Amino acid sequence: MNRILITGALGQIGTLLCQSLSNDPDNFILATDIRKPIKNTQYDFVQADVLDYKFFVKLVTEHRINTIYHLVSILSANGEHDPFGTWNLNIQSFQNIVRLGKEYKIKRIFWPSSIAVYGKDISPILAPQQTEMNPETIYGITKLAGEKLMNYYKIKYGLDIRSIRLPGVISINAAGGGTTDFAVEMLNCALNKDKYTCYLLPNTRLPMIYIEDAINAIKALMKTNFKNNERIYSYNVMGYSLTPKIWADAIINKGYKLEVDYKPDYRQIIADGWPQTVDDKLANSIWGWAPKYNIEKTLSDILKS
């Protein structure tokens, strides 16, 4: 049986990932978050702070955990308000999970990176899998550091840490503090018949992925059998690229009334340092990644229309 520990289980990705993994009878799920769930879950849940290493030792040993999905992170926009706290949470939590992996023989770890690892000097079109990276946010810096540590721990300890460089993730629930949250916020304003003030310019183009594709990518990556000597990558993936205006028009075309004002703030500077599209051919060639959702199918699935 896969005995799985998930940190950040109440977040945008964690919520759906827990549900999806718990549908497999071969999986035991122990979900953790610093918050309590609003309603009962179909899997085991423990309120826990991932910075409390001793408590996580207790969880791992008592529940005989052999796989970890580490999703805890302060995101790009929120991170700029507290760079020191962001570094501490993002990096120290990563170190704690890796230490658990080493000390308690965890067979496989998943940890998400981000397109925030890129910088303004990168080609904005089809940003390459491997290139010089100069992130300009503390969030991006922590993610790049995590990618470097991931490779280091593979070489030093033989740890199997797997990763995806996520673009903006679209779901009915916002990530909370991300630069691409406009897509979710705009959709909810349309559903609630509210006016939306967008913090990005209308033609700011960014790579995105529907959460169903993101979850499927994570699961496929974790099931892939790699050779022991194969290089560790944080794989680029994306579903499509869009701008706030393209997204607003797509929502309106679904029959919703939506009025949008554009008043860019500090998040515009962050978005300007990210690529418009990423090259994800490596993920396709090595473990078969391919998105199933375009913009139209994403909206149809969310709106059930």
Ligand code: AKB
The other form holds:
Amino acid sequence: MNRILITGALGQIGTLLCQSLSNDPDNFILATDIRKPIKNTQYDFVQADVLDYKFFVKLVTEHRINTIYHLVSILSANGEHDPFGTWNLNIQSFQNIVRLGKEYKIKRIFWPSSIAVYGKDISPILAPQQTEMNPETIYGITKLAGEKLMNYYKIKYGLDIRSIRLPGVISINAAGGGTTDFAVEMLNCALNKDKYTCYLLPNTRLPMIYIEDAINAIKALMKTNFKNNERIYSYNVMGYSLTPKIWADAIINKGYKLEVDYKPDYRQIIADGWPQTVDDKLANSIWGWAPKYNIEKTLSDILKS
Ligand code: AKB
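Could you give the coordinates for the form predicted together with the named molecule, as opposed to the form predicted alone above?
Okay, now the whole complex, with that chain kicking things off.
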């Protein structure tokens, strides 16, 4: 049986990942978050701060946890308001999870990295899987540090930590504090008949993925039997790339009235430092990654509910 602990379980990815993993009778799920859920969950939930190592030791031992999905993170835009706090939370929580992995023989850990590991010196089209990386946000720096630590701990302690570099994730709920949140915010404005003021210029192009594809990617990655060196990567994945203008037009084409004006702020500089598309061939060739959702399918799926 997989006895799974999830941190950041009430976040954009955590909410759906917990539901999806809990549908499998072979999985026991212990969801944790710093916040309390607003409604009852179909799986066990404990309010907990992942910086509290001792409390997590208790959770891991009491529930005989053997797998961890560590999703807690301060994202790119929020991170810029508090670089010290962002380093502390993103890195110290990572270290706590790794330490649990080592001390309590956790068999597999998932931790998401991000396209924020790239900086504006990268070629913006099909950013390569492996290249020199110069992130320009504290969030990106913590993600790059996490990627390096993953490999360090693999060599040092033989830990099995798996990772993908997520682009902007699209779902009905925004991640909160990310630079790619405009897509979800715009969608919600269309549904609520509100006007949307976009903080990025209309033609800013960024890589995106629909939440269903992101969840499928995480699950596929965690099931793969890797050969030795294949585990060292945080794999690039993406569904499609879009601009605020393309996304607004696609929503309007679905019959929604949507008025958007554009007032770029500090997030424009962050977005300008990220690639427009990433090269995800390696994920495809090693563990069969292939997205199922394009822009049209994403919108149809979100709007049907
Ligand atoms: C953000 O915008 O910060 C995140 C990301 C791309 O990692 N969605």
